[in-house]
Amino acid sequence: MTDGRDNQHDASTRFAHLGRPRPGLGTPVNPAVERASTLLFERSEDLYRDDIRGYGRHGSNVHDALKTLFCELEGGATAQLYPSGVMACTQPVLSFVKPGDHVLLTDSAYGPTRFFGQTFLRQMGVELELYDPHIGAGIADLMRDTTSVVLLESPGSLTFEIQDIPAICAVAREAGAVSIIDNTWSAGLTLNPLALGADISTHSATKYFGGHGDLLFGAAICAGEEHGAKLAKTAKQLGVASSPDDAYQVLRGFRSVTTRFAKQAATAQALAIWLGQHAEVLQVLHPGHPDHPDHALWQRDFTGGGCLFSVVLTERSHARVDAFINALRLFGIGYSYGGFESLAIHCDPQLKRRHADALPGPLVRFACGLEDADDLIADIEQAFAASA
C-alpha cells in the first residue's frame, strides 16, 4: 500500500505486476476477457447463493483484477466500477441520499456532476447547495442536520481552485455526512484524498487509464468497507454493468499510466510556465504554477501535477478566441483529457452560466497529450499569430 501522499514512487512496479494470473504453462500476462450474460451452474441449489456471481452483470475475473488495482492506487478498502466517469461521480451520491436531504457541492465542480445535482437530485426531493471551493473549515456554517453528502473536486475542472480537503472532510465526518471527491485530475498518482480524510474518491477512468480516447469507464474507491457495500448494493439495484472488454482496456492502461502521466504532467507544467510569460495571457490557472493563488495548498497535499490547466487570455471577442482555437494544429477541439492527443476548449460558454464577469478575460483550457512540449508551444504561438 501507499504511504498516503507520494503514490507515484513505486506505482510503476506495482501496476505492472498486480491483477495478473499466476504463471503456469503458457499463461497469458493478463486475465482473459469473459463475455457472458448467463452463467451456468452444475447444481440448482447453487443458483441462489449470494457469495458467488450469479449473472454476467455482476462482473468477471477481469473486473476483479481491475478493482484490485484501483484499491491499490489509493489504499482503498473496496472499489466499484461504472460504465462511465459521469456515473462514477453521480451514482455514489444516490447510495447516501433520500428525499428531504441536503447536499453540498463545490461551485467548481465538473459540469455533468453539477447538472446531475441541479436536476436529478432536486427532482427526487434532495436540496443541492453550491459552496465556495475555498471555504475550508468554514463549511461547518453550511452543514445541517439533513446534510448527507459533501462533494469536493480538487482542482476544479475549469478554474482549478484547490480545496482544503482535510478541513472539509473533517467537518463532514463530524457531522455524519459522507465526503466524496472527484480525483480524476491527479489520476490518484499525485493526490491521495482517502489519506486526507475523504470517504470516497471517484475517477473518470475514461481519461488517464483509458489513455487513448476510445472508451468510457469510471471507478469509485472507498476508504471503508461499509461505504463500499452501499455502493455495491446501489449498483446492483440499478443494474450497473460495465463491459469486460472496456474493463480489460482500463486494466491494460494501468500498466503504462505512470509513464504517460509523468510525460503529460511535465508537458503541462512547461506550457504553463511559458504561457505565464506570454503577452496574450493574463493569468495561468495551473496549481503547480508559482503564481497560482492556491499554490501553497497544492504543495501541501499534492506530490505533482496533471495534464490539464487553463489560461485567462487578454480581453478579446468570443469570435477571436474561437479563431485562436481553430488555428491550433496539434490540439484537437473536444472534451475529456488524459489521452495521447492534446486538446483545447473555449470555456466561456460554460462559465457564463456560473461565473459571469468572475475572470478578467476569456478562458481557454488545455489538455496535454504525448506530443513534444516544444511542438505544442510552437503550435500555440502560431495560433496566437494567426488569430491576432
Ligand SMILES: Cc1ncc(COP(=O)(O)O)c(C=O)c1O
The other form holds:
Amino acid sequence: MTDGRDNQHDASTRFAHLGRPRPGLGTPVNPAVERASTLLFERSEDLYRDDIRGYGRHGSNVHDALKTLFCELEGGATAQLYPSGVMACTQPVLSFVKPGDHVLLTDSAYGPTRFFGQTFLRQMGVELELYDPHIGAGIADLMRDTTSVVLLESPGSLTFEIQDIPAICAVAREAGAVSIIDNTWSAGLTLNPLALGADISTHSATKYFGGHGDLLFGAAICAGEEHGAKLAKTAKQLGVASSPDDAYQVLRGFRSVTTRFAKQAATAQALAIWLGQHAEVLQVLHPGHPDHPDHALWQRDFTGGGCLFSVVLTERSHARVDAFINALRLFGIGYSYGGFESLAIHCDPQLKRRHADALPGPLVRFACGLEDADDLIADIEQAFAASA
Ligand SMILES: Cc1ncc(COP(=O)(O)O)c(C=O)c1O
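Now show the form predicted in complex with the ligand, given that the preceding structure was the form predicted alone.
Entire complex below, previous chain first.
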C-alpha cells in the first residue's frame, strides 16, 4: 500500500492516490476484493499470532485501505468500519457506557439514533436525556457525574439546526465525557469536527461514499488511539463485520467523492436560494441560506454545504403535500441521500421532536443528486403547479 498521511495535497488528490497497492507487473488500481471467512496458514502456531489477521471477520486489505482513507478524511488516528451508518451511530456509544450512566443526545438527531437511546440504552439502565441543539456551552448545566457520552449531529436531521461544536465538546471533555458527532451531512469534506474538539466523528458511508443508493456502510473516525481501541474491542466482542464487496464499493466511491459532493452541494445551494423566493415556501432550512438562523455559526465552522435540506411549505394539507411529492418526476420518493438520484420526502409523519409543533407548516426534505440544477428547479415548479 502506498499509505501514509499526506497533508500537502487537496482532498481530491489524496483520495485518488491513498490506499492503493504499489504498482508491480500489472497491479490492479485498487486492492483486490478477498472473500473469505476461513484464512489458511501453513504453520499451526501462526493461527494464534496477534500481529496478523486470523479470520475473515477481522477484515481484509480492502478494509485496511478504507480505514486509511477515513482517517485521512478528518485527520483521525483510527477508523472503525461498520455494516451500516446506524451501527456507526450506536456501536461507539456502547464502548463508553455502563448501567447507571447518563447520555446526552441532541433533540435534532437522526430518528434511529434517538430510538436506540430511548429503547436499547434505557433497557441497559443508561439514562438518555435529549437536549436543545442550540444549547451551546449551556450544556454544562446538564452534565452529571455519570454523564459518559455527549452525542451531537450538525446540522440536525430533517430540521438542520447548527450546533456550537467547539463549545459543547469543550464542556464534555472537561467533564470527562466522550463527544461523538454524526457528521454524515458534510461527508467530512466541509466540516472537520475532530479539529473542533469532538472525540469521534461518525458517517453513514451509505450516502456520499457509496454514492449510488445501492449499499449500506458506516464508519467512525477517532481523534485518539485510546478511543479507537475501545471501538475496535466492542466491535470484536459483538462480532461486527462488513462485507469486503461493500467495503470495496465505498473505497471506490472515495476516488470520486469530492467531485460528486461539490456538484450536489452546489445544486442544493441553488435550489435552496430559488425555493426561498417561492410563494409556496415559508422557510428554507438550509444552513447555507443567508436567512437560516444559524447561518453565521455555519459560516464559522463549515467550509461549504451538503446536498440535503428541507423547506417549510405554506399551509397546506398532508394530502396536498403528498400530491406535490407524487407530482415530482425527477425526484425519487425514498429515504437517504448522497446518491446520483435526487430524492424528496414528506417529513411530518416522522417528526417526533419536541419542537416539531413549532414549525409553521409542513416539512419537505430534498436530497440533490447529480441531475442538472435547472432541470430539478423546473421539476419542482411543475409539481407545485400540478398540486396547486
Ligand atoms: C444523519 C444520518 N446518520 C445515520 C444514518 C444511517 O445510515 P444507514 O442508512 O447507512 O444505516 C442516516 C441515514 O439516513 C442519516 O441520515
